[in-house]
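For reference, the chain that follows is the form predicted alone, supplied as structure tokens.
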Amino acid sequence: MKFRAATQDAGCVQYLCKAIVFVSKLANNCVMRCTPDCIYFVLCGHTVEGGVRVWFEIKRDTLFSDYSMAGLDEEHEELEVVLETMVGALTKSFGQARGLRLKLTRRDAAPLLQMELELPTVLTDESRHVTHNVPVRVVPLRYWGEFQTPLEPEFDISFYFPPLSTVRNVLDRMRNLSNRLTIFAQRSTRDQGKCSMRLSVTNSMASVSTTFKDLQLPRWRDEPVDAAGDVQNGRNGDEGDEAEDAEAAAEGVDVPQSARPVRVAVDIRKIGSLLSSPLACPTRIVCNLVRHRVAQFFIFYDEVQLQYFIPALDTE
């Protein structure tokens, strides 16, 4: 197995770092999957037991200037990588980098993952190297299943996320009330381009929500149309909740089948961990909520993808 990556971009560098810093808030070990195309750190928590799925892309055209690595079977390798001793290597001297390479390499029949930053000198031009050598496990080909490109679930809504520092401000308020927070999403009746999504906390003392009018639904492939040709976002014809139907009904609100209210209940600790990235803010961010299952965020940034799956508090 080889793999080998370099940069001479400091801003790359940098970049790079802050993505490495973002993924190992959410866990210290994680797997570093090598493509011909793309690196992409996997993380693949039990759901049984509340874990997130994190799915992180770094396509190599974006960061690297040179990029080969040769497998097992030649498209792709994966390494679990202690994101901790990564990040302690990275953080030290990142700041002032001009370079970056990645080696995989191999010293006493152990699999090492060697970091060689170029950073300048004081007094005269010329640069010196720093060398970091982070230990990694090289994952057994029978895992290698579960560290494939994550399949999209079959969502009952999707919609494009509010702006991250609006949501963030409303989560930091919310989250001295309650870890429990229920995402609410209903497709508009008056708009099928449009839902309104609803954010709420409660306790014994008090019941605080905040919503969002008007967000747009993105289009996604091989979506069907209905007779009126707009684009059916998500499932339709399942049983719904009923808590959701009555809320609606004592609203005086007639909801049509494609315009049934999901609602998804998450800890909102692991949402804050999402809205807190050190890097840039995004393009744009779709969240998909499968009815009381799952809450799948996909973030885009100029450089990177994010898949992000936040398991539901209480399932049917």
The other form holds:
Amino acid sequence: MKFRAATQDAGCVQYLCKAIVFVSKLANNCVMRCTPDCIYFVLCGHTVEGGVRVWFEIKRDTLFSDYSMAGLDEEHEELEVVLETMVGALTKSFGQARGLRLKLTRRDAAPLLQMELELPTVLTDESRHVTHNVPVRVVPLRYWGEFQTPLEPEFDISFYFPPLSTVRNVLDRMRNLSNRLTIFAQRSTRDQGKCSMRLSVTNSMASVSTTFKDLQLPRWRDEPVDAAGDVQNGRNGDEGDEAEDAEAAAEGVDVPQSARPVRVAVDIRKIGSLLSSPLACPTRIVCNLVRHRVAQFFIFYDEVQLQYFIPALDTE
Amino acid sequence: MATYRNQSSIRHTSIINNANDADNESDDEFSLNSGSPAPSDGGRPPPLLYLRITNAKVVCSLLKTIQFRDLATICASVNGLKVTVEDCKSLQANVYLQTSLFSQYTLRDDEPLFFKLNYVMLLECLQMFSDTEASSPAVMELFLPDDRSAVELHLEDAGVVTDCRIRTIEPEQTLDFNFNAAALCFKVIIRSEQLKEVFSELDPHSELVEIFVSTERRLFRMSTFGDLGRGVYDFPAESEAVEMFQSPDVSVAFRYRHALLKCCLKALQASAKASIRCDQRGFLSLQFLVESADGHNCFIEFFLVPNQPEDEDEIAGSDDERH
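Return the form predicted together with the partner chain of this protein as a structure block, the form predicted alone having already been given.
Every component of the complex follows; first up is the chain already shown.
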């Protein structure tokens, strides 16, 4: 099993280090999965960390000048890495690092991830090399199924999240009211290509909701298109609440499946840590909601991609 | 505070019951596609109070200056809004928002309205948009419905809409200090630029701050008494910072708790001038003038009760030093 990656570009090193620091805030213990094309940091939380699921993808082309790996079956290699240790190695010195080299080595039969940073010296032009050895554990083959690239997710509604600057402030204020945040999203009846999202919190003294209108809907591959030629965003609602159906029927309102509001209640602190990232502003954030189950966030930066799934606080 | 608990206990139990209901609200009730509620919703009686302001950030920054306690009482009259925060019957802060500040102000019945709510919640709601540039106008509408159970706020900024519902509490009578403005002991108007420097430099270890106004030497003095020494700050009547000096008949000195004076600091920092008036009992009235860009000036007022002599037996400082 072999893994080696290196970059000599200071900008790339900075970016990579910031990305690792960011992911470590979301998921401390991660599995680092190396494939010929990408490095992934994956946390498949079922009961760990409140069930959050993290998937962070770094394409080798964008950040690494030298990359080679040879895994168990020539395709994959999976290591379990405690990110906190990696962060500890990086934070103090990455500000001036000129180069970074990652290598999988072994000492006394224990696998290590060797991180070699090239740092400038104060007086001369020569560099000094600092090496950190981070202990890792190799994930056995039988668990690799958990870390596969997720397929296109099933969702009830998918939309582009509004600009971070506005949302972040609103969420910071809402966090002071309550930890339980309810996200509602609904397709606009006036304009099928848009939707609105409402964030709301309640406590014994006050209840606050903020509504963001005119959010664009992204197009996913393999999405069914209905008779009118419009993309049918989301599932058909086959598994929708019986209670909601009954209420709609009682009121005689014929609400089309795709236009019913989708509601998910999540812990607001998890979204907060997601949105306060040291990386530059993301180019796009897509939010998918599965009614009462999970809020999925897909965050696209220039070089990396992050998927973050937050489970609902109460599943009905 | 026993009275508070008795009067509001019934209202609070119903609040807790309702909190759970809010979570179970039916999805059908939630309609993002409709506009904001009109002041008189079909079927509901018109609200007791409705106001609308186009620059909510100005109001928000004013209201933040008196947030030193959790609860505030708001009085709405034909002159405008008065927001009051009190502390232990020794300090009262009032922010006056005149009717001219609002683009719309409707009081259904002509008599003044009182309501009380959690001030921290109100400010959190108003600050939803505090991060965006000051130039983008944030519109705020406030409704107090007929049943007075809650205050409803509707804020809009750049297409993002926030609706808040803050439950009200039984209002209690706010303190009336019987400040006799006609029989003042002294009155001094000082520019805030200089006064706030003094306020922030006051020795934090000094429990009391003494205000001494000398008739003979025509000066306004603030002193502190700390473990390491005494701090003395003089404003002579002739100095540029002092715009007006109405001296007392004889020199007077009163002491006030430093912790209470500190509550005035934020308002002082936001203001252009401060008027310090004192009545014969030593009750202090501090009035801060806040100037705004569009010419609407606002006032923030503080009333402070002096410290009683029997409470300060261990304070050092000889009387000779005063003269």
